[in-house]
Amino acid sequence: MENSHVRDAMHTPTETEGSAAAMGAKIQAQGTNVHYGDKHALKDVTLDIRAGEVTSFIGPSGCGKSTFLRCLNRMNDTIDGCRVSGTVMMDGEDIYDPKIDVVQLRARVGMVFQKPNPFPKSIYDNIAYGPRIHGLAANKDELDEMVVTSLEKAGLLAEVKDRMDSPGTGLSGGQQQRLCIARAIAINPEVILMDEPCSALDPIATAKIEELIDELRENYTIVIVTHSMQQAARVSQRTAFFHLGELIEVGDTEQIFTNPRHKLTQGYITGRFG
């Protein structure tokens, strides 16, 4: 790949196939490139995914890590001229194959976006949409109760149980961000991507969301994209460090914050640049 000796002489990778990082990994990247058009966004990243565990990406912005996050679960599919090489492995299953039915995988691998994006329906049919398109639901009942599990487990059903039939765009910000979280729980995925969930919150809605990840991370496997490096620090378990579209380094979040092995990890967190 372009640059592969300039990234070598920078640094050595932090993981490698087979590895012990590796051992207990629900996703697995080796050498994922993607390019827009001409541009090569992500070069040549190799990187696991721990099961139950929250993994986050940090880095400058432009820096490939959002790039990366819809890579597992292809949403870059959507974009004209985008073009994804290298393999991601979710349970030892290629992706990318071209037997893989997207639509089940993207139920399998929910994904919360930056800007809460609830559906203009009623706040029992935005949990309910899931749950409905995939036939989850025998009857109106089980619908039901996946609904307020979904609610609980967001976090929300306290606040919103009197008001199932209101529109999920009358919320406030914070219970929006949570009503997208529990639309995304509702259709039991086993990884629930974030790409920075809490950027267009207030610091009570961002606590209250990285309480709920903290709990959730229990039941699933999480990634988050976030620029604020104290909620990586916060909220992960590993964190990776991305610059210019190159994985710099993983590992776990305190030795990361606390004792980085690269010199560009170290001058980021440390604020001389990003």
Second form
Amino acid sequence: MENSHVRDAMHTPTETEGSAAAMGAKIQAQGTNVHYGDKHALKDVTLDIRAGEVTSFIGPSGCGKSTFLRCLNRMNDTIDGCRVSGTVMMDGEDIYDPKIDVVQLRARVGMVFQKPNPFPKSIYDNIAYGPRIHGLAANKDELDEMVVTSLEKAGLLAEVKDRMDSPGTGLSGGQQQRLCIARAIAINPEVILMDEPCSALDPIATAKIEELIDELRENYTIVIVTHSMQQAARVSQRTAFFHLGELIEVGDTEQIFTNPRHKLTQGYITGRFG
Amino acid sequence: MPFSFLLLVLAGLAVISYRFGTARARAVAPGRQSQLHSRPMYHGLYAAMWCGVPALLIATLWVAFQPLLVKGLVMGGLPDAYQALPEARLNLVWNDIRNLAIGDVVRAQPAPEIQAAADTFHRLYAIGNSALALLCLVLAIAGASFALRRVSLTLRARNQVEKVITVFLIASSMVAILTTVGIVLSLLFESLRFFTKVPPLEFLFGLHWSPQTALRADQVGSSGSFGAVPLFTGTLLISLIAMCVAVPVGLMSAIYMSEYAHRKFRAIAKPMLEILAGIPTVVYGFFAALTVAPFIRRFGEGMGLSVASESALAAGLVMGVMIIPFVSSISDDVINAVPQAMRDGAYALGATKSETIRNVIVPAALPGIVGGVLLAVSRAIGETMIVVMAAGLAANLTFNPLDAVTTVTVQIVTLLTGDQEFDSAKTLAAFALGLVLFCVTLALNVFALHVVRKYREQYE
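For comparison with the form predicted on its own, would you give the structure of this protein in the form predicted in complex with its partner chain?
Up next: the whole complex, starting with the chain shown before.
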């Protein structure tokens, strides 16, 4: 662990060396570059994601924070003309190693998207889909239980328990997003990636999701991309600031927001640009 | 003045009024065009409309009713001896008069009263045409000057022009609707005539089709029987075979094109696939009759089966190939319309590509795919040329795809081609068959559109 953590000083963000490993880094990205065709979207990002914490990525639009997030479960593979270089280690394994099966990786690293995207199926089938394709439930009763547990963890059970067979697309936006979170945790991932999960929701639904993120932190490692600095401050323990495809600064959330070390970070969090 | 020349003159006048209209509008507000309610162009169009539209309407009505009027006047002027003739003979006389007047081939020596009537005919037409020309010109000029006089700062020329354009658009859309209504009505009335000769129940549920009727009373054994069930089963059989080919192939190719194929391959392959839809059906027809049918026959004989040289299988297979583009093109569009978010959602749960397609994309696209398939079915049912050439004419009541069968469309073709009298049950049967066909395809289309619309509501 310690050895794999030695980094090129050029790319080291302002962070005390080794502290991440001490806290138990779940994911370690090293010199990660992403190209979309000719466009160099992510430049040499080296960053640790700690286990059992919420890490938020902030930065202006087009800064590469979502791109980096999608590197962590290889969702970028589905985009034509996208190339990823560098290494991303999860529990000491390079997830871009050809030996790694991307399907199994994504079962370990769940994802929630900006716009709620429930499948046009029933609420029950939405949650049961993941366990079904991965064969997690031995019988119907187990599957039922998984669905109920996931909905409960996502704080949605009380609202939908009487209409498990109605379509998931019929729920409100906030409920749909919680359904998507329930769907993601149904396959019991280790990491949950959230790509601006609240940007399509109203303040009340947002508050519920934020509360949920805080509860989920106990069992899952969470990475969240957000445009709202208040949200980053509220839900995350660590914050990384991206700008123009580069990781500018990463540190404890409190430190980033009260005492940023980099001029750009300070400019962004005080609202001078972005 | 010939009618075409009159139209040309009217168009010229309209252009001139347009010019005058714009010029006048500019003159009304020199240098301060923003004070005009409507831009000068609209004043020009307004004048052109007043110039052209009334004159054109009158001209159209005139041309439509002039022959009737002339006929009435000419025939009314004939001596009483002619007036007393029966309807059919009177029409012959009228033909003589007209031919004589136009200078067409006529009987050797026209009677003097016929000659006189022809002269009257000629004279009436000459008067009518001149009057029409004069009336049109007067109307055009009056309309234009009326419009030009009204040009002012406050004239709402734009609103008027837009209103006329709306009317024109409505009229255009009515053409298609009225044509449909007309076709339906003609089908309906002819079918009703048929059903007075053959009871509807016998037609819809009879098991024997042999539409040869006796032309003369003394002919034997040709009473004709109009049980259309063999035709329905034939149509059903061939459509079924066609769908068995088209649906899997079309759907699979659509899935490959939209999900797996590289963008460059898709850019070439999709238009090539759609070329299939551009091949004339008659070409498919002789492909089916000359290539596929003999092949199936040889193949079947090799396996010890007896295959008719014109078989439902050959027609169905080729028809299936023909409608592949319908299924694949619509399915491809629908699959592409499934939001990327659906795919992302499934991939993020660790679904493989094929799981994503089977469990998420196809179910989400299913209503649209079904819509496409139903459109293809109605196309298959209505298809004529391939079955005429490859499926044969024998109205066998069979579900064996190796037999010759016949379809509703083929029978309509054979009933109506050649010299036919249009009051026998034989020819009228074609209209009844057409009506059935129309009802079935209409129902399918309505259902398909409904399904497609339901799908659209889901995502937009």
